[in-house]
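Only one chain is given next, in structure tokens, and it is the form predicted alone.
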Amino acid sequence: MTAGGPLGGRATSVAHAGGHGAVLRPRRGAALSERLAGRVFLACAVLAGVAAMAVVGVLAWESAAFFSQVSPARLLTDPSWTPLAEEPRFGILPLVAATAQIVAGAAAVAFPLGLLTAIYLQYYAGPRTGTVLTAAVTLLAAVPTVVYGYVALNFVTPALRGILPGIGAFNAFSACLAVGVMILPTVALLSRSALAAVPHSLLETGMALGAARARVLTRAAIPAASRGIAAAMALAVARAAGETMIVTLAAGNQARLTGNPLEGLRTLTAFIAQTSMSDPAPGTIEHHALATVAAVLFLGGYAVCALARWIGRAR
């Protein structure tokens, strides 16, 4: 081969082996380049493998710190949490609770609104008034959290004072509205994408029978893309769980057990935001329970995004 052929001589060399013919083999160059890019990627990987491992043993640390003076069953079984008291109670209960209502909450929101969006922008949309829409929904998913939070708190709660005028100044009901919005994007354009690999042969296989568009895509086109429908609004709902400006804003500071939404709360990211603040000393029994909050929350997301990925992969 010679360096006009289709190789072009300049990516590769000949070389003879035991008269067996030719050898392609890349440039000395092209081949330190390219170990130096695997070992930069290693060096990322690793990264990132050490860097997990880092916060799961600091989690752990803390936790099992915790757990030598505070008994697990204690932790799930007690109503109250009150470790800055004089003398604390450690139920992470209603720390639970809380965080599981905001969730419901939002995704009551974001589910039916995001599913039905990503029906109107795949399926019936024009391409102008589609391009306007995505990139209206793209631009909810850029606006920051606290923007979000100081809008329910400022604007949504005075809103529903008008309409509840039980409700309280920091509610449950105006942040699961607020964390709802903030993750209909989520639904929204992760269930487009999955709508979009629906084969369009099946849709047309429904057409030609005569079955109305509706029809078709509710027995057709959702069914076939329901694994990437549920996988998007398990991922919505690890967002939703793991949010902080807008509970600590618009839903408050009171950890009670209570399921009135009309009421203030306080979620497992509002603690911690709250009491990392008031900055607990190391080795005391606050600063413990900060870390084993945290750890809780932990494997409450890890559990969610793992079966967001189990659902995507599952055939």
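We call the rigid core the largest set of C-alpha positions that still match within 1.5 Å between the two forms. Positions refer to the first chain, counted from 1. Values in this document were obtained by computation on a predicted structure and should not be read as measured data. What changes on going to the form predicted in complex with the partner chain:
Core-superposed comparison between the two forms: CA of Leu42 displaced by 2 Å or more.
Once the rigid core is overlaid between the two forms, Ala51 counts among the residues whose Cα shifts by 2 Å or more.
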Given for the second form:
Amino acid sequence: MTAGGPLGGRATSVAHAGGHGAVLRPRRGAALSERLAGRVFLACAVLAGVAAMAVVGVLAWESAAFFSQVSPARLLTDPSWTPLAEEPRFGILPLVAATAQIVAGAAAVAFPLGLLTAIYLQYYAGPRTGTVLTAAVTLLAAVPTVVYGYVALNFVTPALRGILPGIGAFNAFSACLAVGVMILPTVALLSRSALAAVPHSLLETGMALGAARARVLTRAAIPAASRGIAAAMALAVARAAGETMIVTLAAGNQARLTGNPLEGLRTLTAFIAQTSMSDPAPGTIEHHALATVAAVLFLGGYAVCALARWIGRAR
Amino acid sequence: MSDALHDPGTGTPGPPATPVLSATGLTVRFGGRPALADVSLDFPRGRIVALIGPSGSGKTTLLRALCRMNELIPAAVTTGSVRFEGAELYAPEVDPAEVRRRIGVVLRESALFPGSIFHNVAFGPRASGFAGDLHALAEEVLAAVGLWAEVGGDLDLPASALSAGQRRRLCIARTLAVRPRVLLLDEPASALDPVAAARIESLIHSLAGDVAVVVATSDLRLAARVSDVTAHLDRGELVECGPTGTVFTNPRSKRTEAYLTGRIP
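For comparison with the form predicted alone, please write out the form predicted in complex with the partner chain.
All chains and molecules follow, beginning with the one already shown.
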């Protein structure tokens, strides 16, 4: 359901890896089951590759049909998105802005919280506290997103109404909080791995120069782990941008170009989910628009994932 | 000058100076057998002391005990006393960070911080709240280790661009920038080419006087050439300590003689 882009990308690379596995090729007289096993693995790998290519193909085909009716310039500059109006308008900006708002809000929650959690787990927690807290953070990753959405809509928003009276039943604020908590484990656990890879000698060197522990961590350990931490954050951004269930449930479905977090909004993903459910007829402009939005999401998600991988690898 | 250096007591005017650093009954355990057992040793002001002995003899443990670095290892238990200028370093009210500013150490596995040469040199002074001109300080300590001219005064050069020998000298400069009274060096010239090692050696010579230097090394030639006093450690015990010339030419202990001549006891 979430992040179709990165999943598709990974599937293709798995297919490639399968093609290079020549080291363990069975000898000619091998049993039938052995030869059959190789075929089965090949079939699975090919299937994954075909699935990825099929998704890309469908998106490209449908988007091409869309762009034959709406110019890319209009898609990118028209300030409103009303595909079902009598004179439909297709400006993707409100959807992109909504997704960006959710991502920014979730990042504002998850980046500081996740990084500080990672630092605590890596450098301050005792063995027992560390194990319990790591399990708790990992548990957050296991919560289905629909549960986050349900909690945001039915508990977080009503609770916020006491503090922010103007808040709508559907609002970006609750969605940001819920998506932020959802991506928290990604930031915390991957940042912790990055910190764990910092050589112990670097920390000792900092201490040997007369610096206190917190200073060594902020001035030496975190800079040394900055690439890994940045990669963790980029992956978290990709997950937040691809998140559908939470934003659909908590933020509603109003495609408006408004920055007000107390109002509802409609992200790229929420549009896809809800328009798909309204079952537009194939060949119609709404049907084509759906694929175009999906393609934009796919490309954006893929770009962020590629960025994350590049940051994590480059040295 | 060098004669005076090699004959402690006659070169310094007035009564013999109190040692700048003095360990008494120092014992360090990491669980099990002590890594350092009941070592008592004085470190004279402004002089170079070499700690020699095979690996596992306790050189590094002693060096780290003198600047309270062992306590960063959870299992370490230190007993005994280390006095710096008469003050007990292991007193409960003493801040270990403060200790490490007075007694600087260049660890064997010293790591460079990611970033520029300047960032590396400025780390220590910034941590101790240095309020003066950091650039002037950086120039001074880099010149002291002979790096200033080599990098053409370019403080923004990434530290990773330096050669192995230059990195070792940058580590020493970085520690000097905190203005310690005692400089502890763990294997300062190991795994360097002969030219780079010779530079480190002459650097150690040039630093003594302003600071007391303690060099832990398994390189006997380095110890013989560079130090005023040599202490031989073996299995955590202090076997012998005396003026370097005496220890190397006429050791009192059979164990020291065996180690110096390469005979395994």
